[in-house]
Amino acid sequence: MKGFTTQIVHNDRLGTIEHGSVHKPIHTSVAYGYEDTRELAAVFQGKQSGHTYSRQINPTVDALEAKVSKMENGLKTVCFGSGMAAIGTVFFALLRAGDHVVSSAFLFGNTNSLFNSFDSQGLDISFVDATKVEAVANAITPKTKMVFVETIANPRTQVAALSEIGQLCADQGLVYIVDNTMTSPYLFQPTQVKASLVVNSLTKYIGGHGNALGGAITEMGHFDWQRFENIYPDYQNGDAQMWGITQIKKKGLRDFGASLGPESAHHISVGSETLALRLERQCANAQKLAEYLYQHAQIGQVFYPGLVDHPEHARSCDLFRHHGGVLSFELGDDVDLWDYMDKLKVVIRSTNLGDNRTLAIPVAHTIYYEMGAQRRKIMGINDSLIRVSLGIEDVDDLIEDFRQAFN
């Protein structure tokens, strides 16, 4: 099995299902019995595979961390509550008061919002264009230990200079983490630029009907992880490909506790079987609706990565395999923001992206509001920008939509 969806569709049948199943069953067990206790404790003491507790281990889950490493061609994947709980789950576990991060400065506002707790805290976190390796580049220091980027940026749609970036961390020796949630990985493949370990906010477009919360950390196996200081010398047993992970799994979610329940898992998991056949109605709607804003009277600015004249509208092709499903834009000056929202019928006023509904937001009175005038200055998110995750509504509906609400 080779194409992208018949190894996610088929992945629970590679395994042992109960009862011939074809989906992996919803296992609601907290806790798991033996009837051996040295097996249980060989378990604990991670000597053989099994299964302890669920805050930790779930078959279901397993499941689902499987598929997602099948994805990503990745070597294993933890799972959490939320993308945002993988993230917090990732820097508590490998990095200590003092480290040094560089991360992008074009980021989703609650991944900006948990990044400037972590530098209240004793972290140091430096904010730069990653559209420009130099700017990464500049701001390594001594005490660097990782380089945070998402693919393309949420919501002016930047796509960062990742190939350039993983050949930096690569020489430089540094943890080079990649957020795929607006790619997903039918779009795009962190491994081909050394990416470390690699984000997904389950809940976008690999789950992609609005209906469950999940987070994933796919380790990759580029970085050598006895070149990584934090490693804790309980972790450091066997194939050290696996330190990082074993750590964020073992210190991060057992200790932290963002577990992802069995429940939400089989919806994400069965979601993800039409992640490909979505994500190619999603981008081709998105597509079809920017070059439609970018001709209209009324609209300031477009911003999407397959636009030609969009900065980055080289390297999204180079890089994707289409350019995502999400876009925004600037109303001109004499729209009123509020108004014509409320005058969309078909596109629904929320947040969330990568659902098979689209959706709109006003970015700057929602959900980046907290993030302050200034940095949403620097940001370039002016007042009126509306940012539009795409759904698998037919294009001509969509496209009539945001025009009679100019009407």
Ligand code: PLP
Given for the second form:
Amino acid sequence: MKGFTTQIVHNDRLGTIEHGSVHKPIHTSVAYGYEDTRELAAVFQGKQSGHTYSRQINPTVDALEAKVSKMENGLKTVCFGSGMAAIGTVFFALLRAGDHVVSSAFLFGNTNSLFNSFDSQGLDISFVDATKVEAVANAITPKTKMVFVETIANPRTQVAALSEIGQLCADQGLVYIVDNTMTSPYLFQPTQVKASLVVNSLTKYIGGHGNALGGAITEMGHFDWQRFENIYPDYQNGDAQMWGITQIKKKGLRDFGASLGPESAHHISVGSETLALRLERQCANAQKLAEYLYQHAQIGQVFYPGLVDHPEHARSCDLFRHHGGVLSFELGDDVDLWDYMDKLKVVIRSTNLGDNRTLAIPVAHTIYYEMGAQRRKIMGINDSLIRVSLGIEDVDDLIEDFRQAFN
Ligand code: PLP
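Now that we've seen the form predicted on its own, could you pull up the form predicted in complex with pyridoxal-5'-phosphate (PLP)?
Once more the chain from above appears, this time first in line as the rest of the complex follows.
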């Protein structure tokens, strides 16, 4: 079994098949009972594998974690209640007051907000233009522990210098975290660029149906955790490649408790079976819509890595299978944002991305409102910028919808 979809669809069968069930069943039990008390203690002490309490381990979530590891070609995955829970827990588990992080300035708004909160609580976070490796290199200090980037940035679609930053982190012994949400493991596997840990918001493309929140962190095996001074002595045993993810699971998931529920894990797991099929259609729709908007006289700039004049078009061609399912564009000065948005009939006015339905949102007034005009300007977010997450509808219906809204 080598193909991406073949592996996902059959992955549950590699473990124990319960009652011949072709889906991993939903295990709702919070607690797990043992006949033998010594066995219970051995499981708690990590001397024997088994289940203790569903805040940190659950069979349905385990099955999804195995699937995400397979998709990312990683060593081990830990799932969380949302993408934000995954990112927050990694920082909580691995960093301590005074540590410095270099982050891309082009970030999903809530990640930006979270990093500002951590900054005010004793971490030091520098935001730089991660499309240029020199900007990341110049920001590194003796206290830097980690570099954080998104593959394609939400919402302006800048593509980070992923390979060059990976090499820089390898040379300098820094943890390299790549948020793969906008590309998903079908378009790009960050192991190619030596990522240490990969973030996925499972809510988006992997789940794909807008019916469950979830997040994941996957260990790629490239980082030598013996070089990382924040690993607690309890987790400095066994294979050193696993120390980081073990601390994320134990200190992070267990202590902080941002766990994924089994029902959501089931929805995401079923959704993930069609990831490749959906993304083929979504990326083709995005490319065609971007080309349509690009030539329209009443539209300002269009941001999509599949357009030849996108600043990182060549990088996107080199790294990604396709250029993603999200684009953004600015309306011309003569078009009223609110009237235009209200006239859309097929497209839903909503946040979220990676759904089967096409969703559009005026970002400055909604998801990027709280960060204020100054920071929006630095991030290149203009008041008329509309983010579109392409669904799987027939593309002619979508283009007609964006066309008729000008009338
Ligand atoms: N990372 C990126 C790039 C995102 O776009 C999002 C959400 O839009 C998140 C993380 C957070 O994911 P969630 O909404 O599952 O918390």
